[in-house]
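Okay, so here's just one chain, in structure tokens, the form predicted on its own.
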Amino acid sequence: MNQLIPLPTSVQPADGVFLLTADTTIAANPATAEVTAIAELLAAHLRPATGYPLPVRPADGPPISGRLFSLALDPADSSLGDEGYTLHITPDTVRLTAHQPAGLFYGGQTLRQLLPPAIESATPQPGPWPLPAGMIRDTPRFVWRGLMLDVARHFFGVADVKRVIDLAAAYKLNRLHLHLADDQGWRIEIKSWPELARVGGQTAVTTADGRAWPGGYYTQADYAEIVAYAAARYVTVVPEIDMPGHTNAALAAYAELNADDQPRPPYTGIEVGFSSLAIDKEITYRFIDDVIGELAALTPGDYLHIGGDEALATDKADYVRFIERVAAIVAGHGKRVVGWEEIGQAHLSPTAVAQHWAPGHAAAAAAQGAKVILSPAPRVYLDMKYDEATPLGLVWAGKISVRTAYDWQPETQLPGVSEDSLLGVEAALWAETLTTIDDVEFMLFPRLPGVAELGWSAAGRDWEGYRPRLAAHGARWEAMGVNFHRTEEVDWE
């Protein structure tokens, strides 16, 4: 029990270990919709390696012969809030409950980690499967713990989105952040806008080395299949339309978003603060209103990113007045409004979000009684090199060692910010020399899982603790088949 990312509240090893057999049986209880669901995704995952049955059967139902794993909903035990869990052990019988089914499904993430690394084979291994005895009770520091993955740089199909959903969950991250527009790529089918994607959606940075690579878009049905998968590993998509600046795939599809009304060629590049919608025409809300109206009916979680991050195309008092507007734009959709940390400019409803990057403007915003996100650049932008030999990344917000990511305070972070104010942490990949999953994995593991520990672990964890625990993980990345750098920071076992 001592290997486990992130790190639990509480811990108490006991003798003994359970085996998990070829008889073993999951009981749901109650075996609703959900909690069956939550059931089927752990037995599935648990299937491969094993070779085992597995089968998931109501706790109600005729008696259970063999070894059982318990999954059951405590409606009592409201202090484990809406994602927390307690996993109890012992030689004969595995429990796991919670207050709500979002704990189930983390407590799972933890058994996985419990058994031995080859159970994230795809194909079956010997074992066998021991769980050590103990108790765990376990709850979140923060109720926002996310990755925004960027599309717009360069595209990632579905099946990437879903890998991405799948490592991020394993770690119990909650939240997906797609930046789906930016001045190289428009990556979101409007159906009242269909050149958006058509003519936007079409081109991507050119890479290094001069190659020009394929844009690509999500159909609004591409885009369900991503928020229902999500959804079922407690997930939420929160989708970002940069504004008013990063626009100009759109300013390239539709002409009359610009000033002067003249298109404006496909960007390749990765230079950033030269585009803007045309702040004083009408026709550019009317666009903003169908854009997020669609995006809204299509994502059910309760929040909309507008970006407004290096506008500076963009005078102040145009750019406030902008925010303002399209923010009012987000609530009448009834969604959450979520920003850069810039829109700490404009006037803000206390249901706002701002995220940090770099100091500026979060503060303000906090003052308005918004809740602040921290994405720190020096810390967490992921698409940071590791160091000078990474042949991946840029550098502009330095370099990003393993350590450097982890081994910091999130409610020391920002003067001004209380812990109050803060509703999570959330890690930025950005995509501007990345072209595969490949490319993917290689940055965000082994950083990804200490920004996790940071969103979900009590204040007192420390580098040297958590370094052995990750050195853990390597053997189980390699089993996931995940493409991880590996650092010298850490001794991989």
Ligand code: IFG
Second form
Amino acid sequence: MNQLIPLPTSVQPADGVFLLTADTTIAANPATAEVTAIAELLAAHLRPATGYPLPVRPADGPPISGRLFSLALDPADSSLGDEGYTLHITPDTVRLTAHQPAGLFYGGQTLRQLLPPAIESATPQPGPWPLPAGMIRDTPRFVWRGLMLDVARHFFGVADVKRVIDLAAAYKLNRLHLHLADDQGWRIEIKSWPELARVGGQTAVTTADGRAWPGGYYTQADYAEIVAYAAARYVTVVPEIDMPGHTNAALAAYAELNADDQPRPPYTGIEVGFSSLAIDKEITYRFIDDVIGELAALTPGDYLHIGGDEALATDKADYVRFIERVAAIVAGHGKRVVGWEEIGQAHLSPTAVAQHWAPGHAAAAAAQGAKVILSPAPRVYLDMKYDEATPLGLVWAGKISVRTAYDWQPETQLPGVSEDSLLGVEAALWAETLTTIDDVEFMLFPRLPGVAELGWSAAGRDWEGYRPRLAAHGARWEAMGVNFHRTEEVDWE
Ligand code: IFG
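Having seen the form predicted on its own, can you show the form predicted in complex with the ligand?
The complete assembly is shown below, putting the previous chain first.
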């Protein structure tokens, strides 16, 4: 029980093991569609390697053969909150209980990690399949435990995004922030402005080796498929349309969005801060209202991210006015506005969320009652190289070793911002230098689990306590086919 990531709130090992066997059945209680789906998802992770049928049955159905393996909701135990669970394993029973369904999903992720690494294999492996006896009670520290995937600099298709969701949800992350538009690409179909995807979806960043890369975009059906896949794994999708800067793709698609009514040429470099929507043109706000309206209708989550970073081509007073007007548009579509911390320069409602990354406006946002997400670039910008030998990635925020990404304290990151202003943490994977899912996995693993632990586990963790637990995950990633960086910082088992 000493290889779990994120570290649970409390772990009490006991003697013995519960053996998964061919006659193990999984009882769902109540056998609602949602609880049954969680049980089926867990069984789907356990069937390939074991070869066992692991049928899911209603708990109140006919007597169940073999020993009891149950997932049950406990409406009475509100102390477990929305995401907490208890996992009680004895040689004869596995009892996973939660107050809300998400807790059953998270208990299932812990249960996966209690089985040998070979459980993650897609093909039958020799057993046995022991679950160590003991009692785990676990609730998360922060409500926002996120990963941002930049699909604008380079496009990653639905299958790649589903893979990222699988890997993030396995470590109890619950927010996938999709950076859907930037200077180099527009990645989401907007029916009322069809040229955005048709033109903006054509391009991507030309990599340093001079290679041009195909663009791409999500149809609204693709986006809905991603949202549904994420929701089944208790991940909320947070879509971002960056504005007023980082907008060259939109400015190339529609001449009228430019102050001078001239379309901008498509851009495939990696400079930032040169583009701006036309702050004083009314069509800009019709455009934004249409885009946010369509995106909000496709997004069940509460949040809509408007970017707001690096608006160096926008006059400061214009920027403030723009952010305040767009925040009202977002609220008008029933969503909570999220923005990079520069939005702290504008007047914000207390329901707003500012994402800290570098430039120092988070305290101004928190002072207005807004909440803060921590994405400190020198810690969790996982597009930074591990070290000078890393073939991929940038260096502007410094090299980020596995230890650097883990060994910091969220509560002391922002002087002047108290813990109750903190919603949580989010790793950011910008894609200027990343073009394939292998590149994404290489930069995320082994660093992402550490950020997930900072989001879920109680304060007071340390590197020396974490490092040996991480060492046990290399074999799991090998079984999962994850292209992880075999850093020498960890003594892989
Ligand atoms: N900063 C830019 C990103 C990206 C990043 C690469 C933010 C909020 C540098 N803005 O981070 O678009 O270019 O590390």
